[in-house]
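Next up: a single chain in structure tokens, the form predicted alone.
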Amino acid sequence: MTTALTTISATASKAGVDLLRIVRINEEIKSVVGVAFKINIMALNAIFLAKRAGTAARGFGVLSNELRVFSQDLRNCMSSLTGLIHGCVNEVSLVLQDIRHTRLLRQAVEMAPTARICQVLAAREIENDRHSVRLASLRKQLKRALEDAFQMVELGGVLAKSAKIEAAYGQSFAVPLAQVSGEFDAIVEEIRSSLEALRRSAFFTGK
């Protein structure tokens, strides 16, 4: 029984660490959402600038619009990630609650091992397993969603770099167009770096 209580304590410690990791992931995603919003504003300004530049910046204008769509898609993707994170927080909280109840029940069994208490403990352990399986599933879903977001940002990086090339054809507007496209590239790279760090989070290894 002492071994079982030791195992419970270790599981509780791991769940507490998981909760901290999820909070960090959520904060990083909030940061990405804020940066994605900046891309949307920049893209609208870039589209306006391209219109002023005329036919020479037509390709730049098309790419700027694609970047605006990208920023909206990215924000939608981050919203889905946030939903999964909330699910993870809920499941980890339930796991911690299960652990507390199981610990108390095991202590009760040690003091008075009645049939009824043993039955309640068995039912509680089944519930513990159910929440652990649910958390493992959410962990995998969140990792897949992050991979999808990362691939989306890779595409955004291609668009930003293409905009830098198109800026060179902007004639008298080439300099301001190059400045805007450079900002696009820097922001998309910032998002890519953030998502790359999230993909390496220890939360996904379950260790």
Contents of the next structure:
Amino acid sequence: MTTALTTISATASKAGVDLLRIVRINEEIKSVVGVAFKINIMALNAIFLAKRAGTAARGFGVLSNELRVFSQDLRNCMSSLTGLIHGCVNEVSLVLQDIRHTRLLRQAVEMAPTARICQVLAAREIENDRHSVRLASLRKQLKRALEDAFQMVELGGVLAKSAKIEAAYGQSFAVPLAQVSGEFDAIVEEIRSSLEALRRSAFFTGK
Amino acid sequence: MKTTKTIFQDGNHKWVAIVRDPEKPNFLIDTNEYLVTHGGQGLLLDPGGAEIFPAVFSALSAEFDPSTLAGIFASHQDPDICSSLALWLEFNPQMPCYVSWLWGGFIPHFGGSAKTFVTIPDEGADISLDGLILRAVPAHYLHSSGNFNLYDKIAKVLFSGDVGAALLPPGQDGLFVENFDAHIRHAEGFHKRWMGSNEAKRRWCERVSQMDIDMLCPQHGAIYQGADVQRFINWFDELQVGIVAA
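Having seen the form predicted alone, could you now give me the structure of the form predicted in complex with the partner chain?
Next comes the full complex, this chain leading.
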């Protein structure tokens, strides 16, 4: 195999691995989106509970409103992450298609190096570069969006922990408030762990 | 690399068979591609699968300027027929692809745009190649449900797609059928299984019997010429097809 074709083979293998990684990230994001939806319902329940508890749970009420805003922001954030993931999947697929075409065109050039087929190959390589640049840009955007999501979830964690503390002052409602805030905290922690794992994905680190 | 063999020539009117690549991996079925040229233009018949594009392209380039290809004729929709379409179109984006109307929405999955496909009605159509009229002859259900042969009445050549195809054993790779009885054994299983309709087969045999044919050129195996053409038609007419034991 020539050096050019060996390089193509290595690039194809990397693109294949990239596609696998991005598909896994997509699956993880889908599960986080599902959990984020659950948070929204839980935040609503917390608001109703705080209203029932009245003055005894005033602090908890403020926090549950914040948690509701957080859950909506989280959903928006997940929606933009999903869009970026779809863009990445599409672009990696195009790169894979480019690689196959380039391999076959290069073989054709090696076997029949006419001026026209060389031009076609050159045009194909320009197109490949365009796709690679777009993929690199999407990869950066996705990484940034994941960082933003992670920061947001850290804030959600702080809110959930504060709600747990406030629940202790809920007098006769202390137990149900503690239960709601505990569940909230557990879910935020689950999302945090998922996002943490996604941040370390080799799709971003290139390892 | 495949080799090219000119099987008919009268001035600039030629039929070129692109065949037999010794480097082709065994897991890919061997295919014959054909180039018809006339007046400096060329029509490529069943250009083959994407994986054999380099071999076909280089062989064709040795014989003909590929930038003057005027079109592609796809007998049907199979991957070994035209999955290389996107690569040929990359080379010449304006090139039309003639194909049964039945596959007009399917073959674009291999590549091409709305402008690429010239669909052929069931009854067939004439395709002009710089004044040479080539006739798309119906061969539906043999084996594809939307299937065409291509007839050149000047050259008396019928490109028959999968009809007449044979899966030749290693070492038996002559371009022309030398011994009909020995050859047809390699065609029998293929026709029994791939051809789906005895009625369609009978109609095809009647139709092509009325045509003046010197060479019957299948997409796999060897070319029938002279008396072997009618011998093949008679053999096919007798064969019961579309039957599977399971």
